[in-house]
Amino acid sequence: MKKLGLAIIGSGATSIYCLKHILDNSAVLKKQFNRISIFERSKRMGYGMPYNPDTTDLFNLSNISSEEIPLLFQTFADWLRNQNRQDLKKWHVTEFPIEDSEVYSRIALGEYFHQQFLVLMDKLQTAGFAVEEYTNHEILDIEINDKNNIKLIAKNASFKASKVIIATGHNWQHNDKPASGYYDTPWPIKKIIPKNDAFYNFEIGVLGASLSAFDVVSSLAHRHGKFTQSKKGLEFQLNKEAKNFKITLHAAQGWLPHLQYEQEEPFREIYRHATREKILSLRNENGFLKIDSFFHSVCRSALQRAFEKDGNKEMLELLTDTKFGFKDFIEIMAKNHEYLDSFEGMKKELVQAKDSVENNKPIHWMETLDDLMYCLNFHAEMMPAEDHLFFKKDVKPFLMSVIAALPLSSAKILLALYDAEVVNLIAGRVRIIEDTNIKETTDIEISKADNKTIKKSYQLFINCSGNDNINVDTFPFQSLVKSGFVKEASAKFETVKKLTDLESTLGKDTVWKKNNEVFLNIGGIAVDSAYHIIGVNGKTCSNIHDLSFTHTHGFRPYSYGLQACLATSLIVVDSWLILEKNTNKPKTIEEVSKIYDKDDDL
């Protein structure tokens, strides 16, 4: 058994910037470990899964701008213009010149994540680090033997870490039903391509209208039909041989994302709203930060001033109104999201988005609700049960809607399919039929606003809800739940006394009750705030982290995308220099928050 220092494991974007922020202060963490050890379950390490070409398509887009990357070595942007026409090709980027604010493939990104990845290997080792690549090492459990002995299990080996880092990314769980024409995940996406260069005659069910479910429609659209610019923009010509190809996407709400904007400030901060101080200051009598008091005296003032930079005066005069509170914001600005054709309202929004984009014109309030969402996000222990479920319910929809913006590039690309009459939409929470007898479709029934309900038969029908969240009994290191050291994430109710009030609603396995308090299964496993694993002891095991926002959903339900990578990262490697060390006490939001206030990338 090899013994190691520090085990990242995971090659994506997190484990990129954790050693990063490891290179930079290597003079001091140097006497903590001196070896660091990576493991990749693919073949390729430094790429991350949603931009591994082994699991995404050359035209898939990536959703984020070089100037929205936080920086490794070299932007994005600059990285792409030292390259040569003909790799370029290759990833897909055909336009020219290369711009900052503009999107390019998932592909292309992959592979500058993945030569920073080396100038990383590089600097480390110049820095006296020994580091080894374990590519084609899926670490299968972690045993934990003693204090400072974690053994780490792979498929031929296992190896001793002082130290230890999950930064594993998603983990798609791969219920597929292939023979039923069913995909419970459309990753690797070339799993839905049709083979030898076919074309699917039929429909194509879509569950979601997500960045993801964006995914799907272009890279089968591309096979099926060609893309020409003229005059009008962009247009879609189907294939002759494909003329019954169709996606329908259904989305609960019958919402499409709202479309990428100017930012004044590209980059969230934590306390750009509000200080640490004033944060902590709001939690209440029995020690919660309710959401309602974060939103009259942190989100008020500052969504009111973003209303008047973006001239919304109807917006402006609703916020004087002390009685106006986050519900009701969420309501009004969602009802304003709303269109009788979807697809005619992102035709509308598209004006207001080039606007914005080509002109330099921010719209200041999304870049606020989005800055206090994030500051939210990292206090979210000190929330209640209650609010626990009122974000999940009402206020993450809302904003993976509005807020996860998609580029404009893929609009005009969905825009061109809907005026081919290629891709449309049903609104209605959708129930997937499971049946016993052997078919070679799957069937849905749809649940409309109006109480009615349809049932449609896909022989093709892809989910896209992103369904790779995990809870305990799915955590892929199972010896740790068995042995104590990982437990569920919670959150205690603030006015529910009775476990009857919630069983018939949320469902015995959701809520408990400990010392005449009611809890709440939030999702995900229990971290404390410097995400060390907290066991059923309500210690901590003070030598592993787990920065997977998939195992964290519940502790941290807003954290997404490359800047939370970044994020998460430093406060863990910022953890290691300040805070007190080996100590299985949870590291407290009083602690961690010093970090969040000291360091300028947070």
Ligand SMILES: Cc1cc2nc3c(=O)[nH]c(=O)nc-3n(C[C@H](O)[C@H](O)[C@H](O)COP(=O)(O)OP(=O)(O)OC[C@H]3O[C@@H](n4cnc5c(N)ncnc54)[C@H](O)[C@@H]3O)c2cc1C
Contents of the next structure:
Amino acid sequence: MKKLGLAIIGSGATSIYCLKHILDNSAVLKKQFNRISIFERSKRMGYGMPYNPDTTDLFNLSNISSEEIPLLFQTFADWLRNQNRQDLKKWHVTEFPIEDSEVYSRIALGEYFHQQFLVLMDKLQTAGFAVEEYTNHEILDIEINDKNNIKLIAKNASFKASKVIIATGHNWQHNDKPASGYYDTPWPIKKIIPKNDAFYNFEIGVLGASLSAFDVVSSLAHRHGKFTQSKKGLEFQLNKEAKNFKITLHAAQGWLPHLQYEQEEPFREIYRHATREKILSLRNENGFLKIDSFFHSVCRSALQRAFEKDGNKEMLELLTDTKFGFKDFIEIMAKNHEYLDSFEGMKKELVQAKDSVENNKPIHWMETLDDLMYCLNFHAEMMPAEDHLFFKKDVKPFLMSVIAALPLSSAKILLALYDAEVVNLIAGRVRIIEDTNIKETTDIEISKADNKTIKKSYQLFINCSGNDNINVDTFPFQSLVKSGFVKEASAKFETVKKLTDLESTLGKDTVWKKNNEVFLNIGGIAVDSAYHIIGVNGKTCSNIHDLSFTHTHGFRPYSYGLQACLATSLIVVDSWLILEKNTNKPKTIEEVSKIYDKDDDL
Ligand SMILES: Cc1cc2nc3c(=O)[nH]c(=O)nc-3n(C[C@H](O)[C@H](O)[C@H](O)COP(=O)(O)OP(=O)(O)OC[C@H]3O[C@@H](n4cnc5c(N)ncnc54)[C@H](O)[C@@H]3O)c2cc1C
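Structure of the form predicted together with this ligand (previous: the form predicted alone):
Full assembly next; the chain just shown is listed first.
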């Protein structure tokens, strides 16, 4: 039999979960392809970007506990329990016993993924697949010759495949200007760590108060002083030789992330709060699922149940008012998180979060909201352009602060640094002042809420605002764009009929008109509901799936973390088992939502 080959580009978590699901269905899938080639640009297979020791530092913690990580062959905690103390120390795992609900270093998580990847390789071969691993192989381009002949081009070689999964994940652009002390991303983090045990004896600026910003704070602080546990809690003592070391975080709203919370159901589920039929029935006469009707018909009652369990009478009351919409909900919940001093606010939240985690008391509204948005995310192709705009501007920033929660151990480190007056936060929108003259500093302008602006100058300024999204012009496989197999993702406006109303606010490249209808480019590339790439003629390429969330961020605006990696992998592999094959017709949400319904892990 001719060997038909599947190529997977990338060997991070998405790739690993795809391979696991292929293994689980190997008897059927072996008839579709019998060779699997995995291409990884780094020298390490099966780590992925955030868990790779070449990218990440010893002091960077994961924000997911073992009980929340989708299962491979062994849980993360069980795997850690089987490692020797020397290795654990090397990965900065120093607290025992190992707990299922605790978070550990990302480097330890990377080693776990790598070991699970090795088990997978073994099992796939035993199941009868020929498996090929290519480390140090960056795929630079993809060409389609004919349907079963896809060419992957690396630096010094090219490879043929009949089916391709793009699982390239994070994609940090490197526009660093080290001469001005400006770093466009903190990754790989070793580039910002002082060399040869030297100290940064000055104030460092960090843009963003995200989890990545916290990674920077933790990595630098551990090298400028010592943390000790006292009766009062964790304390930080600055090294005497680094007395001017200080980190200033800049965040537009002045918010710090919410804290980790206990969950009743650690795994997200697309149809937990509404059935498939219910969600599809919410489409209006124009075929759109509007956030407003989703909120009124699904979210309101689910959130009411959650607030009732949380004993929050005030929110329960507000939600009974049918005029109280999603925007009002976001505004009020954001206000509750808004403190005059965010660190003092975090101290208050820490008491509640500790009680939640240590005494197994879930904070139901957060978990419910996450589930609801997860559900919306996997139906976002039905949203009108108006709602894509609303989601991006209002909903997502709120979710990223609430749901991308900071582990308690990280919060304790941050508060110890705050008490030692080593870290502070300035609220206001930051503009990096571009200067054509070569300067030794990065200068920024901060616009405050009262419309006043202030300027600051930093010897070292690290941008942790965390946007590594890709659009068609930055898509890594440009031959697919040039030959029309890839196009921009877009959504139709429901109410806007005139381009002129939008061009001035959104930009001419973002909105366009066809057959009297107005469209918005929502960001990223177009894929169908089973992640096949869609070309300019509206047809899919039935043998190429793009699972990289940085490429599909417009179409799936809330796909984050390891559980989303699992979900996208399941959807794609299930689509090979269930849906009609080899057609160029885009797979619709009606077809693919049957997979959501059927697969217990979705
Ligand atoms: C700093 C950081 C911390 C995070 N922490 C957590 C966490 O604690 N918990 C959580 O649930 N989520 C976390 N996430 C979210 C993260 O996106 C997912 O957990 C997960 O890593 C995504 O896996 P992936 O395989 O899709 O992408 P990646 O992990 O980015 O893996 C993609 C792989 O593809 C390779 N690659 C890329 N381009 C090419 C190419 N052209 N050719 C060949 N190989 C290529 C890369 O080298 C990489 O190994 C974090 C994200 C970041 C940025």
